[in-house]
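This document opens with one chain alone, in structure tokens, the form predicted on its own.
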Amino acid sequence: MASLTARVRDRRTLRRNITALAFLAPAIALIGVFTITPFVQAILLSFQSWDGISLETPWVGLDNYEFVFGDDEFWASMKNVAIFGVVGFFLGNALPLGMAIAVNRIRRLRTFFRTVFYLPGILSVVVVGVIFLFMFEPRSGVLNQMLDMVGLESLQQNWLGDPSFALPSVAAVFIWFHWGFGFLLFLAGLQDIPEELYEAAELDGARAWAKFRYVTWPQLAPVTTIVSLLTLLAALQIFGTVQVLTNGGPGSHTLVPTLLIYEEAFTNNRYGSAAAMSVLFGGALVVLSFLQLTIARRRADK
């Protein structure tokens, strides 16, 4: 009797697994065709030489990787994108969290601020780039004119043309452009925290910082993990903002790997070395993602 019950249970489990696989099959097929196949092709291309036109793609071994490892522009772009990643990870999370906490506390104009803070995220990256090109224009830009109006003309700068200010200026635009997404997720997470937890903390004499540290922050941990991961990846994959504002200049001071890979392939017609850069940069992103998820999972298990 027991063996019959086990066989029936096994059949039901098998039937459920087959049904689940049947529903997942279209998604698996799409991932295989549009994600895994191009990735494998990029790896193969990184060992070949191709100008984008010729039918011949000779095997060159590790030559493309040797070229990339010796390319100063590639390492300059990696350094720049590391700065974007650090700025995006810390400011890209801290600012939306602060904005969400402030909006969650107010009783009036909450809808207004929710709309205004999310507004940048619905704009096209080209529109954002053009807006800030006008704002950062050194002679007639809004920013320098405002500094002149308040008597701070000594702070006027060539924001996108000066190597010292170009990278911070582009990073500021990136933060402004992307904070709406994190803001909405943090606000939704705050509204899901039970009010009883704050009331219990108040009964224990907890002040604002203690309530944030022992109630808000732990309760927001799952949201923070998602927002920080997506913000970090968005910062490391920045492309459109840089291309529109500076196109990697002045010199290579705002050059990032995605823009360099684009230029290597579609301007210099060196698809093999562009593929090698893509493999190295993509591998770094995968390692960083797994590392961040592992750290977040261990913190959540504590």
Given for the second form:
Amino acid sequence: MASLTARVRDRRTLRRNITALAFLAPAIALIGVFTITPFVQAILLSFQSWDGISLETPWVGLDNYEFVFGDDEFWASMKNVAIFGVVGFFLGNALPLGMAIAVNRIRRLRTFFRTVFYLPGILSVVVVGVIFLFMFEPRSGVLNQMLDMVGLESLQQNWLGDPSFALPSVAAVFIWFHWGFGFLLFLAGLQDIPEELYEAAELDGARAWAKFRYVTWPQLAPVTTIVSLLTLLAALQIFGTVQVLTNGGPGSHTLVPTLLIYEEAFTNNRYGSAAAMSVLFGGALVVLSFLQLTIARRRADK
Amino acid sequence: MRRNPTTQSVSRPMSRRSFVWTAGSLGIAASLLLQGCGSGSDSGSDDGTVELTFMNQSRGQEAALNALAKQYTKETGIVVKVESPGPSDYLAKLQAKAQSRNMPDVYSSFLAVDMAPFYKAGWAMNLEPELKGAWGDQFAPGVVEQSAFIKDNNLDVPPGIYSAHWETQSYGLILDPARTKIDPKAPPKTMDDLITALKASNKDGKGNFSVASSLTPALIQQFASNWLTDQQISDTFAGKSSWKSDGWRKAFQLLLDLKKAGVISNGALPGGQGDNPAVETSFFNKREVGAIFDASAGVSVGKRTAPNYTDYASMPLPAASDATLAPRSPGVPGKGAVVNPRGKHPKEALAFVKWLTMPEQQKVFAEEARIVPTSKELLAGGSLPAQLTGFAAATENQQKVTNSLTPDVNAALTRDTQSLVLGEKTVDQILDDLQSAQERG
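Okay, that's the form predicted on its own, but what's the structure of the form predicted in complex with the partner chain?
In what comes next, the whole complex appears, and the chain from above leads the way.
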């Protein structure tokens, strides 16, 4: 009797698995064609030499990797993107969190602020770039004009042309462009925190900072994990904003790997070394993502 | 015992009706897909009409080219479709077309270094035999040679001529006489005089001259011609001669002199994807600067974006005070076309390009797009718009450099000139960088 029940259970499990696989088959096929295949092709291309046009793609072994490892510009771009990553990770989380807490407290204008803060996120990256090109323009740009109007002429800068300001300016645009996404998630997370927790904390005599430290922050852990991971990845993959605003300049002060890879492939017609750069940079992103997810999961488990 | 509803519904066999519906739908979808794939690269039509596709790079000539294509269709019955993806997307889209083996019948030529892979891969007809005949005679002397790839060129393109042009492009200054107090009829004789004039007219202290980072290779090449022959410049590009020679050092020093005099707008060179359009906007539209270094194509941009502003002139750059040679504009073949020999109608495509380069059509381009023509008849006619006369004069004394900057050197030069102007690098450091880039490329 027991073996009959087990056989029925096994058959049912098998049937369930086959059904699940049948449903997943189209997704597996699409992932195979559009994710795995290009990924494998990129790895193969990193061992080949190809100008993007000719029919021949000779194998060159590790030459492309050797070139990339010895390329100062690649490492300069990695350094720049690390700065973008740090700024994106900390400011890209702190600002939306602060905005979400502020908006969560008010009732009347909540919808207005929710809309306004999310507004940048619906714009195309090129539109954002063009808007800020006008804003940062050293002579007729809005920013310098406003400084002039309020008598702070001495603070006027060549925001995108001066090496000291170019990277912070582009980073500021990135934060502005992405804060709506984090803001919405944090706001939703805040609204999910049970009011009783705050009431209990108040009864224990907790003030604002203590309530944030012991109630809000731990309760937001899952949201913070997602927002920080996605903001970090977006900051590390920054491309359009840099291309439109500075194209990596002045000098190489805002050059990032994605832009360098694009130039290597489409301007220099060296698809092999562009693929090698992609493999190295993509690999670094994957490692970083796993690392961050592991740390965040441990924090959430606590 | 309760049965699992999900398992039950999935494991139920398909009914005959459902099977017929599913198979029928898949069949229709597959046939539509196959039909769609099959019609992608057809460049003819069922009624036997020949259809040519022209992929155009320039926005400035777009209107004139569209009008001429219509006229050609009317005259010959050959339909010409013009695609204009825009200057910044052009090369990437052309590459995508090459990768999908769906190249247009005719396409715009661009800088030699960018076009070389297409020529090497066989996507360009060698026009040399045609251009050596009567067709070539209609062009001004030197124009055809400018687009020729000589034996053992540094881009490894097989010797030949792969493009025909209706524009000869030169580089120089576009300036507003009122804002710079420079009389184009009595221009500054030396660079020192020019710097003095620009300094005197720099009233707001923010600089009265601008040049885009992407054009600094042409500016430096022009400066270098004060001390280097065309052969020496060409040898440097090919890696046969060093970047660390005095001629190049002095060329960068001239740019530094402009910076030290405080005449460079905002003390920096604009960069970014649209750096030259931004410089042109600052001159033609915002009138923030009185002089810019630009290619003759900038005049065409001015006509399109600020049609009412015509009070400006063009002039070649003056000589350096210690020049040992007469300075020469870099001069490159401008707007023109390449014929795809693997297209469906290469003969018809060649005939169309020949027609486009005839004086009648060149006149349309020159008038509508304000470009310097290549036809000797038009150049001798003296009927060019006033804004182009300085650029046209520069074409008479252009450099004939048979090799091109490698992409690595071009990128290093573009970035390093920004660093030089910002005071981050010295001239010697830049020359070291360029030499390294040359050796790497």
